[in-house]
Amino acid sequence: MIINFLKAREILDSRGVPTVEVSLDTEKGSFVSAVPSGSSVGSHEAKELRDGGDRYMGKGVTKAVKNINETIAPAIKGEEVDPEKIDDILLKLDGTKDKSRLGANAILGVSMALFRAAAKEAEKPLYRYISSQFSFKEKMPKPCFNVINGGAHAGGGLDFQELMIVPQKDSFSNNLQIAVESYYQLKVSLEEKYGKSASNIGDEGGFAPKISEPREAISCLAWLGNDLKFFIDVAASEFFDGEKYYIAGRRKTKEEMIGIYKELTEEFDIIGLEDPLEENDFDGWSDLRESLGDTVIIGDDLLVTNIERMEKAFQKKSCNAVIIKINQIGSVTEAISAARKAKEYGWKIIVSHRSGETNDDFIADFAVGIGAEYIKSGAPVRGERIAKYNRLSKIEECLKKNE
């Protein structure tokens, strides 16, 4: 099978800011892929390419697009449809080593695409093609649902930027329920408490309530119950000023914060924490891991599913879980290739959307595939989340059914 025809246009993600589309035709079908984008975004991440200028305010694709439709193109027309291939060939064509000259979002929206066609030649589920092309072991991951949003997602004054419930049950469809469940209880909650404004939601479907203390807005959590579990995605490098953390109206050195996280997680079923401090601070998130136990600590900004950045924590021992984004590092080969060493590791793998994403569910495929622990897509509500949780239900039943 090879590549017919390729394809990008400009369209927008679910914060109404543009983002690149992608069509690749083989004899097979047309494949599609939209590439999702970020807010909150590390420094080490592979860059997105903006146009700049007055149009979207400096935010449209244009330049991506043109670069998959004039450069991309024309390179790979006529190959045949092998995704680690022409991945390897599109990092060559783009020469960079953050994808600055193509765009993260160029290349990724074509890796996608590819791999839907590699799985539909294969005749096998986008996740299976996954798990038997590269040797993991499929697993339905536990949900993570973002139900309070702060930080670079909402405007409601909270520091940390998410504040997730993790239901504990064995199937993923009971767990969706919980969720969905929980999420409106939260909203009347919140709403008897704070009043009607608490219900107004943040980029990711969660609400936003004015509250700016997190032990204050985590214990709303703690009102839906001793079922669920949470996790907490501090995005700690959005409140560093470059020698102190700036948080709730006060600054706090990196031992003050690693005290809080103590206390916050003795008082409450924190079970993991994301990003707790600043992007480059390896030595103290080692502290931090040392003090905190058995506590899961992710690193997003940390490693942004990089190999390099994840073989010095390794090293270093500053984390045990990494968050997959696969816009992050911008490749499904590399992403995959990241999951690969978080495995060898032993770390948890936790596969995120972004804050600002599409009605794409190619992440929910990508997390059975290799087998991750959890997924993150954001609240249960608004189409550009619930997509990824309706195909989790649908492969969780094609698991049942051994398909």
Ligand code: PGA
The other form holds:
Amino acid sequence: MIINFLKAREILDSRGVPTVEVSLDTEKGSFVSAVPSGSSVGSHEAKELRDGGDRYMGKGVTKAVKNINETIAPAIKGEEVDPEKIDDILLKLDGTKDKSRLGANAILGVSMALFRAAAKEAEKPLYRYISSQFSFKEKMPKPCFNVINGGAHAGGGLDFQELMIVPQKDSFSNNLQIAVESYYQLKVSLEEKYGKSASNIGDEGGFAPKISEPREAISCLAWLGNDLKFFIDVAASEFFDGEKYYIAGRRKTKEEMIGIYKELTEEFDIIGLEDPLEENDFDGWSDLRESLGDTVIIGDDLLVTNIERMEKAFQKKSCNAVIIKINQIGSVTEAISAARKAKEYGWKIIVSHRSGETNDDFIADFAVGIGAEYIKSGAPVRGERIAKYNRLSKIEECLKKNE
Ligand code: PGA
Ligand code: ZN
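May I ask for the structure of the form predicted in complex with ligand PGA now, the form predicted alone having been displayed?
Once more the chain from above appears, this time first in line as the rest of the complex follows.
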């Protein structure tokens, strides 16, 4: 089966920012994908191409769209739908290490659409195509819901970027229900204690109360009961000034930060810490990992879904889990290699959305297909977040029927 037609267009994401949508046609149908975009972007991520200039304050993606329509389409039209092979063609066509020529947003849009076309050709749902083609064991991931938003995603004054609840039931549907009920409950409690504006929400649907002390914000989660555990995405590079961490109005050393985490993990049921230190301090991360014992230490900006950075972190024992964001590396095949590497290292995998999202639910299938332990797709509200959770509910139903 060959690629008959490929066309890209500019659409808007959940923040009203332009992004790339791709349609790829084969004789089996038309396969559409849309590309997400971060705001607390790691400096080592593959580069999305933006237009600059006045239009959409420089954030237009017409150059990336043009690259798909005028450079990528002629190069792959008529080729067999073989995602690994085509991803390789795209990387060569781009020729840069960070995909800055064609744009990671251009390459990824095509890559995702290709995987959908290949799954159709194999007459499998996308998650099954990924697991069977790349020899992974399928698994329903545990969802992590970002119910308090801070950092670059909200204006409440909290420096930690994401406070997530991780319900601990076995089934996805039970965990989803608990998360939604906890979310309602949190809204009421926050409004009671801090006033109506405390339930304003941030980019990922979590509440953004005016609380600057991390401990105070985390204790709001501890009101919830329900045997919840917590993940925290600190996104520490966002408040690192090159020397110290500027948090709640005070400057802290790395050692002081580690002390803060030690206290917080002892007091609360925090089972995972993402980006607790800045993105280049592999050695600091090792010290932190050693002193925090059982906590899952998750590399996001540190690793950027990049195998070379994962190797370095593994050698230095900087972390024991990885965030996989397909757009950080820029092609699905490379994200799959990163997942394989993580399994080889015995690391946990958390598949993640971006703060700027669309209704594309690719990552739901991807997480199940690679057998990720966790997925994070924001709070259990807002269409672009819910698209992933609803898709996971359907996949769970399908998997149960298969049994
Ligand atoms: P981003 O945030 O999508 O804005 O980068 C998500 C994260 O840091 O995990
Ligand atoms: Zn992160």
